[in-house]
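Here we start with a single chain on its own, the form predicted on its own, put down as structure tokens.
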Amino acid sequence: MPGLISMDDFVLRALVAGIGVAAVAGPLGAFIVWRRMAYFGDALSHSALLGVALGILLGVNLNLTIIALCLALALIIVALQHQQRLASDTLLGIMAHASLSIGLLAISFMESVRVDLMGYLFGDILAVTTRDILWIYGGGTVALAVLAYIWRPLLAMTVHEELARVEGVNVTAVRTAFMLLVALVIAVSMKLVGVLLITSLLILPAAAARRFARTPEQMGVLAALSGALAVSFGIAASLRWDTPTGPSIVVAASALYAATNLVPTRRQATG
């Protein structure tokens, strides 16, 4: 009986943490899909491993160093995107692979410190603690509040950036705020599916919701629900077949996306 209670506890924590991330990743992921920023998410998520290495070296809370590094990298990317020497996708590719490689090298030199590298790369949601959940829901609440505040100007920019600028939207400020939100969510949710897979939790649920949403707000809500389902199915599959939980969640999200493409929308059904 104690063992059963313990198992129920860690599964419940995993579900609570995963649903918390899905609730924030859904609306953010909608904008990432609309604005074609998947590679930006990869660049930020890969840098999180460097934050882990810095946290261990400095003896600082890892959550703080991961958040700080992701936010700093987001600001650097915003600044560098204004230069004309390199295309944005090239710049993001350089930042993503350089930060990931530096992080891996830094961790490899820490012979006196035991680091669960696979857990950071592919996540370990079943090992989340109550403190991790507080970080997720605290950071998620801040992210959703800021997203609600910039929702209209960000949507206007997504539809037509130049027209939004003419209408008085501070495009640079709104873009920077959105990138910082993505960085914050990636940083606090890295433990769920890891640095290599976290972007998929932003993209796949939003892509699955896109065909069924009639308004941007509906797409954000449906993406959050799709993400929550993917987390639930992924955890259940992991426990049932003893598979890695992070990849199982991503496979579940991929399966949901594939399933949505088999369901005819109302427009298709009516011809």
The other form holds:
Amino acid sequence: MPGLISMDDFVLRALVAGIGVAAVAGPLGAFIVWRRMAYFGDALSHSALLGVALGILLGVNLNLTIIALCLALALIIVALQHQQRLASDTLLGIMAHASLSIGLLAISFMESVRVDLMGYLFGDILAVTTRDILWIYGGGTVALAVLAYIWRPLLAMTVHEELARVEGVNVTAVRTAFMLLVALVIAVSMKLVGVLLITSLLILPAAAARRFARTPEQMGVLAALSGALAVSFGIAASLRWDTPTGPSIVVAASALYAATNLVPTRRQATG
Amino acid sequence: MALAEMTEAVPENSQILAELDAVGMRFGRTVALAQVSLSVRRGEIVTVIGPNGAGKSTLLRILLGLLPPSSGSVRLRPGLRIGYVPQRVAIDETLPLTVRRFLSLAIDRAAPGDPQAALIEVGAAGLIDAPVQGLSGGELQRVLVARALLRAPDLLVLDEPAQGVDINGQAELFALIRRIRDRRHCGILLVSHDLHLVMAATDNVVCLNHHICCSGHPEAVTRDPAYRALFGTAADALAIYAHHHDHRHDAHGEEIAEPSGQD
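Now that we've seen the form predicted on its own, could you pull up the form predicted together with the partner chain?
Once more the chain from above appears, this time first in line as the rest of the complex follows.
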């Protein structure tokens, strides 16, 4: 039956895309959690909608515009945080909602172009194309390679930034690389869960992995696995009960996190 | 006397490891440091004391190269290896990190140390598999010192090492710092707002309150009027404490000067 085959196809594409994103979002999300940057992730991902508007307006590849905009915003945030006129979370809250609102306004002005606003806000993973998958796996491979390269210095500065500087870590370069990675992941995962829910894909799997990890690396790998599990459950649930897929994935990730808290802690025998 | 006279660049064969020359630092209109000059020699323990907000941490940050001074200069011996023990380490509970892994972050090709050996040196051998977040204040300080030692430092810089450590732990900590100096013959620069025990463990004391109020050997400094003005009653308490080591000292704290800011 051709209808059945095509359904299998888009489900398969969704799964492949989701697992690809989870593999990168897991370890990167672990750093977001360790560095307490959830608000930062929100600010960047919300600005992605403005990137979409700009991309459509300029006729440039959307992924590239989103990455460029996220990165520009990340650098602005860092510069503003240096001045410390406002508390960091206030500043990030302002950036997140201002950029989201500007993005919404910009899109509302584009009457000539049909923009699937809901898709950008909450994701449309079932509409993922082969081209999207290439973006996800290409970008994901680059992101994981860069993350592996900066893992040690990034971990050192996560533990203590000044100590890492004294020990010779180029903190500015590593931080910029890390932000670029976050921007990249936001750009490629927007299609899956939408700008409003991307942060959950970064922090929920990492939080779920915490109880079972004994080293930072274990936590990164477990976060990737738990993210992949959440994507699979979410897509399955979405097909089964005809629920929106992006939120279903996030609910699955939350349920997974809640479930890990029900597992009794093992007394660590060896440490 | 470790102060002010040195203006030439640090020569290779000199005993001087690091020196600040007329360093000034302003943050906006606030003058944090003015005309601060000091040096640390190999095998010497220099302690910077001063009240909270006197610019002690700023001074360390400038010496460590973390903060460029507004004026003056910092000179380090070429190829100087610095071990740094920061004041506070707050690692998020969500980061699974054992002491071994924490220590290994300091190891690189230039400093291929052994975490276990460093822990043994600071008397904390049993902690290697413990999670860093679960350590007590005293244990954490020892682990931090071990991490600094892994860098095989010529100069060890400690920011408020006694903070969060109980009084017995503090005595042990300062004894440890002296032992490290004796064994490794490195220079040590430490900062403290706490007078207790610091004096006994140091060769040179620098009293800082945005500028250097007085400096020299601990015994001389404790008799300096500028020191007494800076620390007031605490200085008298210390004089009584020092009495056990120095029987020429008068135990009565008669003239209690006003503890006042200098600027």
